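In structure tokens, the next block holds one chain alone, the form predicted on its own.
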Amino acid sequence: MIETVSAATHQSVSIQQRGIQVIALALFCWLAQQFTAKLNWPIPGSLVGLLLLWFLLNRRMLPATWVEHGANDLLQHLMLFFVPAMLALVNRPDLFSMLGVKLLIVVFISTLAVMCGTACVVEIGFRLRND
């Protein structure tokens, strides 16, 4: 009984910590977008925020435990972020024409590029971690 109550308390605290971390990550992204918009940079703010977050984590200025659980939760629910895009596609039958084929090719190529880039970054990260 005590273990059940203790586990439930730990899980609720963990959920709160994860929520705070997700909010902190969203706030970090929003601040980076505001920063790039203010300076009129042609680079997306989310990319600047990602690079800044990587820099802070790499230099150990920001402990990884402060964002680790929130980032894991976002990755676990990543597919949910694509649902609105798929619903918009279903509501636009003109996208199933030649324009849709062109868009599909671009999406396929860009997805491959993102997957290759992610794989390279993960591989470099593991190699740096083991050195």
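Numbering follows the first chain given and starts at 1. Treat the numbers as computed from the prediction; the structure is a model and nothing was measured. Each form is matched to the other, and the largest set of C-alpha atoms that superpose within 1.5 Å is called the rigid core. Compared with the form predicted together with its partner chain:
- Hinge residue for the rigid-body motion between these two forms, chosen from P93, K38, I43, I23: P93.
- Two rigid parts move between these two forms, and the turn of the smaller against the larger, rounded to whole degrees, is 47°.
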Second form
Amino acid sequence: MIETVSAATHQSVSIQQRGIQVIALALFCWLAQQFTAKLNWPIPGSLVGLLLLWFLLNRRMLPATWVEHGANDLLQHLMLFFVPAMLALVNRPDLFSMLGVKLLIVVFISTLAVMCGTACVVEIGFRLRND
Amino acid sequence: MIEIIQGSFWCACTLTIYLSSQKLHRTYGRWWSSPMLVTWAGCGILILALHANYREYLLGTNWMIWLLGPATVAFAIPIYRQQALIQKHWLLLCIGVAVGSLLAFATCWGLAAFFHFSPEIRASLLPRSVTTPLAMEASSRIGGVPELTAIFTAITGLFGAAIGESLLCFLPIRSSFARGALFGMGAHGAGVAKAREIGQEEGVVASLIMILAGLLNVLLAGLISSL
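Now the other one: the form predicted together with its partner chain, given that the block above is the form predicted on its own.
Time for the whole complex; same chain goes first.
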């Protein structure tokens, strides 16, 4: 099994280098977004950027070390990036009511179903293949 | 001028709360100490207490929302690093993602119809079991409100990560693969963090399932919206 984040090498890369990698990824994403907007594609630019970057890495046209540390930094702080969007809640007093309670019930039941269902199906698939 | 001051104030507040919540989470490590929940609640209380509005708050923090794009691109790295695992287990991964997404859609759609939610809220609920940046993308494409989706997605992640371990005690699951799928599909980012605590393979499978489910949802949403 390969490590997702190589922690040891991650520490040895300077903050400047990681910053440049983040900026490079941002530029890459921005270009992809401009591109999809111009062509009016139904897929978001960030997704096109993801697929393109993966393709470049896969074809060895771009060494993974050039963007890896910036990418790990971005993914590590992903939680922070959606806090501003989640705070739109202060603009929605209608959710602090019966509607909010109903929504919570829906989210809880649906999450339970997804977790149990997915785990059971994958487990069955795993056993079928290994038996 | 006042806007710059307001912006920097909210930016500084958010970052300070976020950094201290990370310390808090290292000490307690429970679902309620999650940096996302603490930062969300902390900033929310501060906005309400200071009688500020959401527009003022966004002045200093909309760059964070913008970084969701590059963060999505960054998912290319884990996919690239786990290529061997994907090639070996592609069928199981696809089945897990398909079943999980289908269950998420079906239960959300059914319950939303049962409670008579408005179309806007219904569309915002649908993509909630995938990772936030992709869920928001998908939501805006099918007529939902991305901000509402971000909230539902966050609650999904918190709830899923909080109950996941208890669920594992009840379900007859032996493979680490299925344990990872449970967390990655059910609780996306927060689930991946939890799965990593349980085991390395669980963590890797969870993150792959999460990314693949996100991709599938955005592509489906794109197709639906272009029909």
